[in-house]
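Next up: just one chain, as structure tokens, the form predicted on its own.
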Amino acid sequence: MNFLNQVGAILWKDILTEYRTKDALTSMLIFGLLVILMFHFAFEPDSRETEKFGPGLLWMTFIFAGILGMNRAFATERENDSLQGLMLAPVDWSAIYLGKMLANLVFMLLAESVILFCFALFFNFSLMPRWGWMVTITVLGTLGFASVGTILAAVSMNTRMSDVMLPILLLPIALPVVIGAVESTAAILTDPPGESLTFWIKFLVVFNVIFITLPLLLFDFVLEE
């Protein structure tokens, strides 16, 4: 079995597990929609405060909903000791990381698509003229967050308070991608899009290259520990 087939097998396993349990998606969607609903009552739609704080509120919802999903990334393997089976299987350990990361990316993007739709509906944001940029920023920002979150979920998996340790470890490291995603989202909400948009898009691309490559190189050491 080549490397891509190994990654696909891990990805498909996690998708099937989530399809049967719906733990991660349900928790992310419920949390995200509740946060959007609370913000809807806290800020008046079409107000300047909404335009000013909207990108930050949106990505804060994405990030904290994503953390709920990340906590489930290795929960099944920890509870059933199946991670040992994956480690003993004839697969490259970096394929385990990549498959898990892609699964987290898929789950987060599915939840974010619903959250983004509700956000645009509640706050009267018209994203249709900018949907291409919004999709690009969302994918890049989520990819960077998922790449860091997956390896840190593996690091915190065996700690006594893994649910608490993950956000403590993840948020400081993922801060650059959050800043880049918020700034680029704010740039596309101006008409015309802000000149800083290209810079922040390139920033997200560079962040993703670095923080996908490093976990691939370091994941073997994480599993050995």
The other form holds:
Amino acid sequence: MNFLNQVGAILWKDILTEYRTKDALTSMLIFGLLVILMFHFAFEPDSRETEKFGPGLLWMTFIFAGILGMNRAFATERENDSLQGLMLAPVDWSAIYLGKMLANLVFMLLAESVILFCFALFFNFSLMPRWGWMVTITVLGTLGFASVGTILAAVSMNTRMSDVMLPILLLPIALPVVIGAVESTAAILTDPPGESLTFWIKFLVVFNVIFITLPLLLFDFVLEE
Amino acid sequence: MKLLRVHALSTFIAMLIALYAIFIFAPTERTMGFIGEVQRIFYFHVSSNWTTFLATFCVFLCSILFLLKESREWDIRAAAAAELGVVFGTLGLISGTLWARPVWGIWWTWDARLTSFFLLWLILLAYQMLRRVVDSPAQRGRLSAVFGILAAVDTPIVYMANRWWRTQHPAPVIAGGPGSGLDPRMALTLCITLGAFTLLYVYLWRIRCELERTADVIETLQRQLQTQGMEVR
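Could I have the structure of this protein in the form predicted together with its partner chain, to go alongside the form predicted on its own above?
Complete assembly follows, chain above in first position.
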């Protein structure tokens, strides 16, 4: 079994479990919608304010919902010691990281697409003219968030307060993703798109390259017991 | 032990020289008007911040070495450096706000450098917290080393992101192009203070490591006593 097959097997296992339980997706979705509702009451934005604060609000929702999903990623593996089984399997441990990371990415993207749709609907926020850019930015931003999030979820899983530790460790490290994603989302809202758009997209790509390579090198140390 | 005492003495003397240089030798800053004396806090401020960055870099190096060598010694060094990073970072933040208030009229501004320094301080705090919630020492070492490396790589990226995000941050005063620059006496004072703070940092670092090693020894002794059935208070 080559490396890609191993990654695929772990990804498929996670998708199958999620398909049967629907734990992570439902919690992320409901939470995301609740955050949107909270924002409405907290800010009562008119259309100009939505344009100004929209990108920020959207990414805050994505990130808080994402943390909720990440917390589940390794928590489920602890039940019945299934992580032990995964570690004993004849696979490279970095394959476990990549598989888990891709699974997190898929779940987050699914939840985000629904959240984005509801956000546009509730706040009368039109993304349709530039949906191609929006998809690119969402995938890049979420990839960066999932790559850092997966390794830090594995770190916090080994601590006494895993649910609390994940946001404390993850939010500061993921700050560049937030800046890049919010700025590029804001850039596609103007007509024509702001010139900073390509810059921030390049920035996100660089961040992703660094923070996918680094966890691949470090993940072995996190699992080791 | 003798070397440590020499180190302590030299730190003390360097600090005295730095105090003299800051308050008596260095000229008073003129452009800030009657509050020019306030500028003297600059030497403490820059030195504390420099020490915080130095500590973060030490955490980064020691974390890598720990993962490569799996020796407790490097874990102790990384942890001690991170603790000192919090201490000097707090000093840097406090002296910064105290200086900003009379000069800029505000305590805080979301400038690139301020924001990323604040974030670095938060990351160092998170590192402390992480160490407290892992029970097994070997695992604590590995997990905090992984976080330390990720955090150290992240910090410069955050700084650059912040710079590009809001570009109206004040240009650096020292070496910031024509017209900027320090009075030679000020520059000398700054160098002395930086040296004194670095000495102080290394001294505290060594003591902190020594303390941790002693704690390890005590723990081992206690465990030995317990296995022999003795009561340990």
